[in-house]
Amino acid sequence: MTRRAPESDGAQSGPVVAADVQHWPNPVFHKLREFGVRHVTYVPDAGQARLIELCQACREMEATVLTTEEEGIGILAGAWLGGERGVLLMQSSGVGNCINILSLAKVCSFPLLMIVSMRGEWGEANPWQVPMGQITAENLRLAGVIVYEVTEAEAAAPAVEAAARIAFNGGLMVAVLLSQRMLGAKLFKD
């Protein structure tokens, strides 16, 4: 079931975000279809807005809204059982709410692919991202997890490709890390 939910990440206010950094989401949207991904799964998050837009917008992938980011592994796990490719979207503060589960793709050996935005970081304007931000990807790697991190717009869709590559082909976990340099820090207006 395709279900849609606001943009939003949760304030109450709109963020601002540097214009310059959007055109990373469409390379990216079309290296996950070169590799055949059908299955989206995400908690809305302003930093992949573009990015959750094109996948809903694709006939050929489902994207589904999680109420929190754990779910999006059981979900995968299924479609990898079904013979289906995905993707996790998520933000840096919900890679502490996966941190339990990841044994499941590490023990299963299925492949788990990650798409994490960057919080806490570069002009962090929310003390509440900050802790998450500086931890999450030593929390990946004693997860098992591969981590990529992206600094720079050009790289975001060479480095999916690449995370694509060897979690699809070698059954393993990949997070391919957004900076919140690249994407953009979030301002709150009142």
Second form
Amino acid sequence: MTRRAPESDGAQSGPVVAADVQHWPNPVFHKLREFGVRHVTYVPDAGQARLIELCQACREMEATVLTTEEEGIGILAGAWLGGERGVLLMQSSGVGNCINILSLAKVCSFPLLMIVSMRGEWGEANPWQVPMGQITAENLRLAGVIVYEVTEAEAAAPAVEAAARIAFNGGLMVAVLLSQRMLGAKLFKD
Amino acid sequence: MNQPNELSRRSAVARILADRRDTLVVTGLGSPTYDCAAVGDHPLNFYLWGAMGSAVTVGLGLALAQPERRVLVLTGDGEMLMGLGALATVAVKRPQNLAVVVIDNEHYGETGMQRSHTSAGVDLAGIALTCGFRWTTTVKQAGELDKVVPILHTAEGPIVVVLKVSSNRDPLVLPPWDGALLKSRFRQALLDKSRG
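Now show me the form predicted in complex with the partner chain, since the one above was the form predicted on its own.
Starting with the chain above, the whole complex follows.
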């Protein structure tokens, strides 16, 4: 996530300017702990940087950095076979990388909790992010994933709680999408 | 061109699994799954029938969750090539209990025996070693395999053993492919519970 102070000339209801949203990672982290999530698999992501740091610093969590997002689906399936729970943190671009491997979670009814920070969705400056960002939710739903779209920071932790309960109790795939409306959009300025 | 490989995949896998004891086994889709089933079905075998490229990552997650148990991934060259990044991810985590066997016939057996990258010299053991695996080797003869099997089951991981095997086709031996069943019976056998 790129954090920026609101620009002084952003008088028109400037939706692309990041608000100070650092109050959501802590409650989300505590929800993950509450649900016994141990394996935190992730591809480095600015939007979830603080959450990733919290998980890395937690002695009861095993944070695993991935080369590509679909590795997390395999790792979490293996962890579940071994009796443990996990989460996959990624950007919306990573959802495209995951599509075929979602079949592993689907066909075996592995729980799969995903937290996805959106790119190319709302006020994106980089046009290369837009094609995947615009089809992320629809692709997930087509693949059989339950999707919760979160647009306000205070709704993130309740959504993660709801998603974790459905995923772990039902052996289902659930994705919480964190909108650029709450994360802000990267503006490519120094 | 290289001499054709002579090692029989079925007898190699049978030799490896004869000493498995309570090892947890994950197989990659296609022939490695059939090779493992040909030795005999086992509740602590988790067979992948799809999700190509995921055998090593499933093994990694299992190894991290069960650090006291040995985890053995049996996969093929094509499946491994599709998930090469997983070797880097494993090397970063360095699970001591994870061993990977790549049954390398240098071809895609499921799709008509097209040649794979390893037939042109791509060296999977070398890739794993430079990623940071603790030990890797490539086996071409049955005699070498006898020396490698004890290492495979006991050496500090992560390790990779590439078996250069014949590209002859073996009879199909199909294990169950109901994924939910495979998952639940594995957890039942390992954890004595099916719910999480």
